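Take a look at this single chain, the form predicted alone, given in structure tokens.
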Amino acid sequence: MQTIQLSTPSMQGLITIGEGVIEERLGALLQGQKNFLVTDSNVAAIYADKIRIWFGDTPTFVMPAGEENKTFSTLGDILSAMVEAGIRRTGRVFALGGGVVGDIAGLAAATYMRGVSCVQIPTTLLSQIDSSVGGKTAVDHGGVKNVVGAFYQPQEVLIDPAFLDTLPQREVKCGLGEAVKYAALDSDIFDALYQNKHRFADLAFLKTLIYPCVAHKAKVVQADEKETGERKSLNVGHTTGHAIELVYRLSHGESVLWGMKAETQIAVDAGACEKSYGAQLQEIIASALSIAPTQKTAFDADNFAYKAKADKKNDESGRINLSVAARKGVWVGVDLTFDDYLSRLKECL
């Protein structure tokens, strides 16, 4: 087992990574309070027997799988089920699933009776290397992704790489989007991905990425929990990626890959990213995009750029704020007028 202590002003949390971690840690975490489990229809179907063994008669809410269900309506249904189950302030929410489950269950925990404790049990590559760590919780609203949410740190994160053995290739590709983001921020992760571009469908290799990605994120979150400075680096590829995701309904990770492809080229053209480094990063992105390819390989920037304009990372000026890779292990912020952003998008996608 590998452990990482994540200490922020709001929480002293523990992240444990290793096969068998649920059997090792879950029993103790279920003791001493009334619990509530949130999962989705995909996870409930695949792991029905294990859920019964792990959680017994714990009240459970099974939400429909998919980003399109990360809404106020679903959140309200979860909160109503918690009320019906008699969960009190001493209760604990367990989030068993991918990024959507983690986001909405975390927000339910943050808002229910002004906050009950939460344990994240991520089951996808994306959620294991990224979204389960750091305390960002949210739902989508008004056509804007993650626009309503809270920073709310989980008490513990249990990451069992064995969950990845059941992932379809498209979910692997989704997780690669976040792994490539970390390559743009961490030189060691960059080297690992660049040297193993041919192994992006190899689960044994992908499992080796969990600890370094989580360790990098934990370090950033400890330094900047509320995203006022260094945590903005974790938005690499996400401004354009979120816009693509909302309009074209691709997975989050795949959309981030397309966002990184565009934003890296924008950064190179603007002189913010070293040309040779940008070319190597584009090789990594292309290798990740080749996993479970979709028919959508070209985009009409006019169809989605306005979504980037509404992204919550922008300020009141109306300019588009991007976090981009500059050189190995270094990122910078780039801001563009909307018209400049749109014209550059048309050149690189």
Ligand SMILES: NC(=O)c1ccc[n+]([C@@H]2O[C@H](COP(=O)([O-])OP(=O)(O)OC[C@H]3O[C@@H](n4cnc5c(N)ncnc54)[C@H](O)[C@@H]3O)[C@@H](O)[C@H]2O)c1
The other form holds:
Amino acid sequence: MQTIQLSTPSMQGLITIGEGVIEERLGALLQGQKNFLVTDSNVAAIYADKIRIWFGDTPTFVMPAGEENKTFSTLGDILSAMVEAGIRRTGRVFALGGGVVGDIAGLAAATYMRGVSCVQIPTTLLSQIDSSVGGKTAVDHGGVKNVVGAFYQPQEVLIDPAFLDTLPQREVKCGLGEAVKYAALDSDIFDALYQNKHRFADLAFLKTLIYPCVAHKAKVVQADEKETGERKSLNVGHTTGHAIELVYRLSHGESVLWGMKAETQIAVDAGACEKSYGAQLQEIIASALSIAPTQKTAFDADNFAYKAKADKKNDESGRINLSVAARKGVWVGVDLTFDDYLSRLKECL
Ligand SMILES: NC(=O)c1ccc[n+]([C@@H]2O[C@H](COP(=O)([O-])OP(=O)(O)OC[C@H]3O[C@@H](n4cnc5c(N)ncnc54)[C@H](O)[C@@H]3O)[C@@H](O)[C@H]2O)c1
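Return the form predicted together with the named molecule of this protein as a structure block, the form predicted alone having already been given.
The next block holds the full complex; its first chain is the one shown before.
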């Protein structure tokens, strides 16, 4: 087992990575109080037998799978079920699933009785390398991604790579979106992805990315929990990616890959990113996009760019702030007028 201790002003959290981690840690975490499990319909079906063994008669809410259900309405249903189950302040919320379950169950934990403790058990590549760590919780609202939420650190994160064995290829691709983001920020992850860009469908290789990605994120979150500085680096590809995700209804990870492609090109054109490094990063992005390819390969910037204005990272001036890769292991902020952003986008997607 590999462990990482994440200390922020608000919480000391333990992250444990390894096959069998649930059997090793869960018993102690469940003991002593009434708990609550949130999972989704796919995970509940695939892991029905294991859930019964692991969680016994723990009250459970099975939300319908999918980003379209990461809403206030589902959050309300979860909170109602927690009230009905009689969960007390000492109770723990266990989030078993991908980033959607993690984000919404984390927000339920953050708000129920002004905060009960939360344990994340991520089951997708995206959630294992990224979303389960760092305490961002949210639901989508009013056509804006993650616009209602809270920073709320989980008490523990239990990452068992064996969950990836049942993950469909298109979900592997979603995780690659966040892995490529880390490549843009961390030299070692960049080298690993560049040297293995023909192995992006190989689970054995992908599992080796979990620890370095989580370690990178933990370091960044520890330095800047509330995203006033260094944590903005984790938004590379995300301003454009979120806009694409909302308008074209592609998955989060695939949208981030398209966002990375566009923003890396914008950064090279603006002189913010080294040309040869930008080209290598584009090779990694292209290789990730070739996994489980979808029909959607062209985007009309006029149709989606306006969504970038509403992104949480931008202020009311209407300017677009992008976090972009500059050179190996280094990122910078690029600030563009909306018109400049739009015209550059049209050239690169
Ligand atoms: N909080 C953060 O810091 C953060 C960071 C990145 C992304 N996110 C959020 O994460 C979400 C995307 O997460 P995701 O890609 O995990 O999506 P997801 O949770 O929708 O999971 C993807 C699909 O895989 C299924 N699934 C989950 N585990 C499985 C398994 N082991 N085997 C088979 N199927 C399985 C799910 O039921 C779902 O259909 C977005 O809402 C995004 O905004 C949050």
